[in-house]
Each structure stands twice: as C-alpha cells, then as structure tokens.
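Let's start with one chain on its own, the form predicted on its own, as structure tokens.
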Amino acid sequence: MEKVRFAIVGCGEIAVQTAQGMAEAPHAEIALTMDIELALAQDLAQRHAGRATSDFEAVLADPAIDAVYIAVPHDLHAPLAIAAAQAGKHVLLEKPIATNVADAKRIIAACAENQVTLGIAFVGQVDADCRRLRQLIAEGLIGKVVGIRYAALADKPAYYWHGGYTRRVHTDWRISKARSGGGIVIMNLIHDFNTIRFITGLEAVRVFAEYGTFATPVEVEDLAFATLRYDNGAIGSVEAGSAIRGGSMEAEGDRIFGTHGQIIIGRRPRVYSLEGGQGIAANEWVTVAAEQPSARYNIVEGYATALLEGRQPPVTGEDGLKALEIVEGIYRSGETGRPVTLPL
C-alpha cells in the first residue's frame, strides 16, 4: 500500500496524539521526528520506530520525507511552513495556520508557488458527525440558519501556561501575545469557527467584540465576548474564557438555531426538527453520533489519501485563513472598540 512518509516537526503535546493517529492510519508513515529538544524527538521516534533529529534543515534535505507535519509554537508556523514548501515538502500544519492573516496568506502563497499541498489540522471536515450535520442542514432539516452560539468556557490550570495540559514540555510561548497570537480565542475557539463554517456553509461578514485578561498572569486574553453577522443575515454570539472557575456546566457545546429546529454540537451531537426527515423524528431530540476512528486518525488519513490521489485535502489553507480572519477580527474589534468587516 502506498503511504505518505511524514516528518513530525515539533514533538510536544499535540504531536503525541497526531503521531498515534499516523501510526494507525493505513496511508501514513512516520519517517522522522524533529524537535530542538532532541530527547522529545527521540521519545516519539522510539514509540513509533522512527528516526530522530534536532536539525530542521536535515528534515528539509531528506529525500525520504514526502510531507512535514508542523506542531510548533504559533509564531514559528509561517517561517517553518514556508521553508518546507520551498524545499518541496507537502505541509500539514497545526492550527492556527498562523498568528495573523498576513502570515497565513504568505504560507498559502508559498505552497501554491512551490506546488505543494497545504492542509490544516482541523477536525470538522473529517469528522463523520460533522459531515452528517452538514448534510442535514443542506437538506433543510432545521430550516434557514438564523443563529449560532459559540461556547468555549474552560478553567485552565495554572500549569497549562508553561506546560500545556500534559506538561510534556516546559515553555512560555503560550503566555506571550507575540508568540501565541492570543489566548482562548486563537488557541481553542478557532476550532469552533472552522467547524461551524463547514457545517453551515456560512461566512462571517462582520464582528464586534470585547475581550480582556482578568484572572491569569499572562499577556493574552482569558475572557472574550463577541457578536457575529453572517452572509445570510444570521447572528452569532461568542462566549470564550479560559479562567471560568468551575468550568462550564453546559458540556453540550455550540448550537446552531434554525427556523425549524436546532442542532447541538458536542461529543454526541443532537438535532431537533419540527418536521423531521432523513431518519430524524419530528418534535423530539435525536442523537446523531457515528462510530469512527480518533480525530487525529481522521486528520492524518484524510490528508494523506488526498495527497496520494492528487486532490484537494479535506481542510485547506483557505479554510485555515477563513477561521483565522474571524479570530483577528475579534482582536481588532476589541482593540478599536469598533465593528470589523470580514474578510480582512
């Protein structure tokens, strides 16, 4: 079976999960791991019978590498992705695509100019539940989408800012606005922006936001609220916080409101429809959940098969850009106190 030979660049927290997805994906192979902390690269290589290095230039020069998966601090996404593209390597890039829209466009341009395929490690487009929800909305099950509620409410532990959730790597990039690009909005909520775009097919055209840092000794925001307007006239509300003491009591996730029903997006998505159809009973909540592989498996296998078949990956650079535009719109609005028109 033909496989895409990956180099993993950045062997911290999320790379461990992605490496497991690569190991399980039939069309992917871990050929090399790279981190400036060699011990991290060696640890990941030993888990998956790969080679390890601390030299990024060695990755670019290695003819055995087809594609690089980049999972480094956000400010390094642009320089490393552009260098990989110029070396002729395909690029699977962790979210966010970059810390700002200008750098995102530079990455997209570099990949296009060097005829390599750029993919972004978002889940929505490769998730079976999200694809099912997209189909139900397209078929009119909940009528016209008129409202969207985003809720990313977390109580991140103090150690997260210097070690992530697993404390695999001690670092301070998450607390820096310049290095991370921001806090809860760019680190977490950007996933939701991509997922809702995919499920509804709607694009945000205006955003007004307020945000601040209230309970965390960092440069980035730990609380943000925003209102969005969409190209079909729908309204969105955003609630995001990383210092919500006690966390959120609503574990159900984001909601999509339609004229004839609504959808709750979470670990087990649910649908309510006045008229029903497509296997969904009318006037009652119905769970829509498919048995499927892990999210990281789906991301890797979706990208690898697209690469081997010479087609567009499930999540493109443009998808990454569109999600980032909403994020940057929130930050610009919060800084200026004015609504921001999208796209930027």
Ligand SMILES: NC(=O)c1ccc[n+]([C@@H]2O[C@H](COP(=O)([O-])OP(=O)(O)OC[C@H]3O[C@@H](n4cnc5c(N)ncnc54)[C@H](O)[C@@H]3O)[C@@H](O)[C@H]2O)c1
Second form
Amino acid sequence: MEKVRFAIVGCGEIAVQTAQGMAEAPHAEIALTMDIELALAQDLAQRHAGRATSDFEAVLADPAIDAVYIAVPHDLHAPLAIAAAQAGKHVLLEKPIATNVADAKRIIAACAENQVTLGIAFVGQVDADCRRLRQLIAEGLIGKVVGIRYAALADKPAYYWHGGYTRRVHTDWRISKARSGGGIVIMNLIHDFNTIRFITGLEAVRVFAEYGTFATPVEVEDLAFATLRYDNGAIGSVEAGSAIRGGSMEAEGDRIFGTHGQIIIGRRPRVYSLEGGQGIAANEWVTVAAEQPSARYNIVEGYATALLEGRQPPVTGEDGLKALEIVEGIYRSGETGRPVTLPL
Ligand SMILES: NC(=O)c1ccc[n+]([C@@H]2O[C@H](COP(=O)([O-])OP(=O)(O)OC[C@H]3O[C@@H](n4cnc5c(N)ncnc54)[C@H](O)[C@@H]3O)[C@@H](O)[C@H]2O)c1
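Requested next: the structure of the form predicted in complex with the ligand (the form predicted on its own having been shown above).
Below is the whole assembly, all chains and molecules, this chain first.
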C-alpha cells in the first residue's frame, strides 16, 4: 500500500476542506465519497475524481477502501466509527471523538479489538507551530507552567445554527443537545483542550464550571466559564461563548503562563521569555510561525503516513478521549454545581 485509499463519509462543510487536503496529500487518495444526501457525495467526487454513493454498507463492503474519514453530526460518530472498525476499516474521525466519554471508550475498544488504527482530526499535534511550542516548553523557555487561560470568544451568525459557516447543508444537529452533545465547549473549545495538552504535556485533574444559554434560540450552551486544576498543580480559566457580540475566535489567543515567560497561541503564536534561548530573544515578544501546509493536509498526511509505516497516528483515540473528558467534566459540573474530578 503506497497510498491510503480513503472513503469520505459525510460530505458537508468540513469534508470539502478535508477532501482538498486529502487530494494534495501524497500518501492519501480519495477512492469513494458517501453521504446520505447523494448530491453532496457526488459534488465532492466530481471535484476529486472519485466515486460516490449514499450507501454506508457499500463503503464497508468495498475491498478498495483502506480507511474511512468520518465527518458527520456528533451523535453519529460512535455508531459509524464502530461499524467501520468492525468491517476492518481504519478510522480517521472528526472531533469530538463522540458526544460522551462512554461512547468514546466504546469506539477505542472497537478499533483495538478489530486491529484498525483510530485517528482524531485535531490540529495541534500536526501543526508545526504547536510542535515548536511544545519543544520550547519542554526545554524550559518559560519555566514551569503555572497557569492556562482559554479564550474561545465567538460571535456566530444566526445562520450558523442551521447550516454552519458555509450553509452547504441545511440541518439542525448543531442546535440539538442530543445530536451535538453541546455548544461552544464540545464544538470548538475541545480543540484548545487537546492543543494545550499536547503543548504542555499536562492533564486536567479537576474542573468546576458554570454555563448557560442566554442569547441564542438553541438547546446547547452559548456561554461557559470554568476553572481547571492540572496534574502539575497549574490552574486554568476558561471563557467560551458563541454569542460574544463583536467577538472573534482569532482576536484572543489561549495563553500559557510560566514562571519565566508566557505564550499566546493564536494564528501566529507569540512567546515571551525572561531568559530567552533556543532562538528566542529575552524580554521581548517573539512571533513563532512557520510556513506550512493547510491544517487539513497535515491531518490527513500525518494519519496516512503513520498508517503506512505501522506507527501510532499523531492524534490517537486516547487524545480524543482525554479532551472529551474535560468537556464532559464541564457539563457535569455545570449541571450539578459541584467540581468534577478527572479522569471520569
Ligand atoms: N476539525 C475541524 O476543525 C472541524 C471543523 C468543522 C467541523 N468539524 C467536525 O466535522 C463534523 C461534521 O461537521 P460539518 O460542519 O461538516 O457538518 P455538516 O452538517 O456540514 O455536514 C455533515 C454531513 O454529514 C452527512 N450525514 C448525516 N448523516 C449521515 C450518515 N448517516 N452517513 C453519512 N453522512 C451523513 C450530512 O448529510 C452532511 O452532509 C463534526 O464532527 C464537526 O464537529 C471539524
């Protein structure tokens, strides 16, 4: 196998971008596209010269498919990923791994039992800047990590809830707690939780949260605040909202506070260090941003090469689970009014 032959399952908003990255990735091939709406599958197939179907069983039965890339509403992640694993297909699964921790564990177990490789489409581990930041922290540039500040302050337009940002698919799964698992926390912040895990190597051990729905006609939360404790004693704060008027996900980066420096993780991460070193000047803000391919290319190519070389993928099911545990901890804490100890 020189290339991984993928079937794209779910041809909505994000699949368009992933298909582009897949088409550019040298170790991946789009062999088949599948969506319950055949026209969407055909659209992607036409762009990338693949075949199209609306029949998931046909994907599973197709010997010309090595792996499935699954990009469907969150409640379908577990059933489709488990069915694919049982059919012997490798699984590259969109985030969040599932809507709840129990389902995430079932997916991981099904992939292990059927000896297929599970990867999650988080961006942190395959991003050159995040890798550099991880190395800078490991080598002590900002000293001991003592604080983390998450800021996911979006102002999502009304149409987002029924069609995403591109309105490619008219759908209601994003507004339904049962279908999506939640709002800004499981939808967006989960990326940040995993990215910070990767960069710092820290795991959250306790969370306390308050959340609610204040400005949007949806079942899921549109505002959430939380505090976190990490396994090295560091503390964290979370500010997240999807109806932060005038807000922007890019305007505020997440921050990592160290005893000797600070990192801001935005589109172009910045580092401040008292002593400097490793190419970073002391006592001034230094931008750390590499030229690199798109995130979707990195996700696909990182997973495909790992599969071909028999290695663990850059982002594992365990990563998906760990990030989801913080999310579920936030939801449980907000519901009960009590701190929640992690892992669940
Ligand atoms: N990694 C990222 O940065 C990123 C960004 C956006 C979305 N996502 C994730 O990608 C997933 C899809 O999100 P989206 O924005 O593309 O949603 P979307 O609603 O635009 O697309 C979902 C697609 O799944 C299809 N579908 C529904 N049921 C299906 C089934 N049983 N079998 C096959 N296809 C089915 C729908 O017809 C639709 O085309 C979600 O998990 C989302 O969180 C990830």
